[in-house]
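In structure tokens, one chain follows: the form predicted alone.
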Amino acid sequence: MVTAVYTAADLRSRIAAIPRVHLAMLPTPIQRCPNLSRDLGVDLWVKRDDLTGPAFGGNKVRNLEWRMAEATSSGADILVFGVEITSNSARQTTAAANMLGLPLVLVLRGTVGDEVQGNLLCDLILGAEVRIVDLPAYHDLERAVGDVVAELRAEGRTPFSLNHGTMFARAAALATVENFLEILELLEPHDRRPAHIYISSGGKGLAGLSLTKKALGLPVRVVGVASTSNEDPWQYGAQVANDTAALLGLPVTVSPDEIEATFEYIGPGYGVPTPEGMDAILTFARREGILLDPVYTGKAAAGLLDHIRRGMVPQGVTVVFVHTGGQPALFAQSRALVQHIGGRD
């Protein structure tokens, strides 16, 4: 069976149909990196979608342009969010809030340090009302979500849960799918086309960019580094892809074993800095300038690194890696980033 193909130009279209809110400054860049290119032998650019705008930035205010859309058109009077306390999506959500005049109650999973750095920092600054939850793992957050929307509703408000919304997951797709059509519209006057996107996910983003992938019939590699194992990219990917491509009105399916994902370069666990994350991370800003993150971009970098090293991305080939943002995660890890800066300079 041959797959439909499509044009971007399709593809926009069919996007634009869609109900969004304007919170992000599109097109991010992107920027070509000539000293990693030649240190290892590809031809190597990274697609800043850590420059969206709104407090800081990151891939998650161009989803939260259809998300919101959701939020507001439900009539909404206050929005409930819940995620992990390190989350960088939580940060984007509250600026975007703040933009559209909304409230927001953020039930944050994990536990305060000695000192308040990072994204939880940003949060407290952007004003969200912030619950701390102790709870033993990330699904157990869908029931605390739902307590705080039932006590809001029984104040008399109208609450929005941005966990439960139908675009959820589907406006993280599209934000990719979106992402990679400007990929493609920037690489063009270069001469280039990408034969491999590397992106941090565990399954919404790179259900994007696999849908697009298999939508326009081109031969990319798309590879996701997950930064946690709680969901099954694979499975969940393909789900969501195949969601995504309903919404879109595509008559074309993603099976899981055509998403490619990895937990190899997770380390301990989620939000724990690992030895090679940091490598690659001091490796980006050293040769190029460019900040990681220690939760999700320096461990995607990793194993970008890495999958070069080993042979697995052909020389000479054009690599894009599209940066997701979550820089602030540098100051709550401050601690271990200049250990393992003293330990190896």
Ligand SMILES: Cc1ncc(COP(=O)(O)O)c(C=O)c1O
Contents of the next structure:
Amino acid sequence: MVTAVYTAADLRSRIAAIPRVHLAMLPTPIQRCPNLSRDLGVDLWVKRDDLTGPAFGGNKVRNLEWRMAEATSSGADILVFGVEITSNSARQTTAAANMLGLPLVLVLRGTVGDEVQGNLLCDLILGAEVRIVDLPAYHDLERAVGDVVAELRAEGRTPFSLNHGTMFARAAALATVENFLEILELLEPHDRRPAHIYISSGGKGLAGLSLTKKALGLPVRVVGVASTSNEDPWQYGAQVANDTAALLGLPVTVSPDEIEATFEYIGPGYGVPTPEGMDAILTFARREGILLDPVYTGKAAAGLLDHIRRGMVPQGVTVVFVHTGGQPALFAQSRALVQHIGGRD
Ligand SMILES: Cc1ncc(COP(=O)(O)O)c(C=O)c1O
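Take the protein just shown as the form predicted alone and give its structure as the form predicted in complex with this ligand.
Following is the full complex, with the preceding chain placed first.
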């Protein structure tokens, strides 16, 4: 079977047909990395989706444009969102809710440590109603969110659960479809096309990039570096890619074996900093002035640097690293970072 190949302009017009609200500052810039390019022997660029704008930015602001459009069109007068207590998504969702003038209840899984820092501090500054729940598993959050929704309904409110929105996964994939197009558009004046794209994702973001590569028929390797082993980049990723293709009206199918992901750089677990991830943070900071984070992008950059050193990325090719944000975790994990810097310098 011959798969039809679509143009970037065609994908853009399909994206434009999907209702969205305006939240992000787009396109986000692409930054050339001359020092790291010289050090590593590749032509390295960083796509700055950490610079989407509101409340320190990050990859969620872009996808919230579609998720919030769904929420507002439902007639909701209050939003509910359940997620990990350290979540970047919670921070960006609170900023988006404020911009749209909607109150938000955050149901956050975890416990508060000695000091309120990072994203949780931002959530409190931004004024979300925070309810902390100490639940054993992430999927228990769905029930906790359902309880809050029921409670609000009983009070006569019209809540919308962002966890249960039909756009939840597809908006995250749509965001990276659009981001991929921006990468191509921003590199074009430099006469460049990416040979490799690396992103911190074992799921939705990777699904969108993999779909775009397939739809445009580009000979680019898209690699997702996972930060949690709770995701299935292959089966789930293919499902999200295909649901997103359907949303765009694209008769394109992504199969699990067309998705490239690695779990090799997670370390002891989600949110636990690794020496390699912290080394990568220092490398990008000291060579290019770019701050990564210890939970997602530092580990993804560790994967990229290791793949280059191991020859899995050929010398001389153009590589784009997608910076998805998350820097407030630098402050929440300052102890590990200070110790790492002390041990290295
Ligand atoms: C900074 C950062 N990078 C990457 C991801 C992964 O995003 P996704 O699961 O949508 O691919 C997240 C998700 O929370 C994130 O906060």
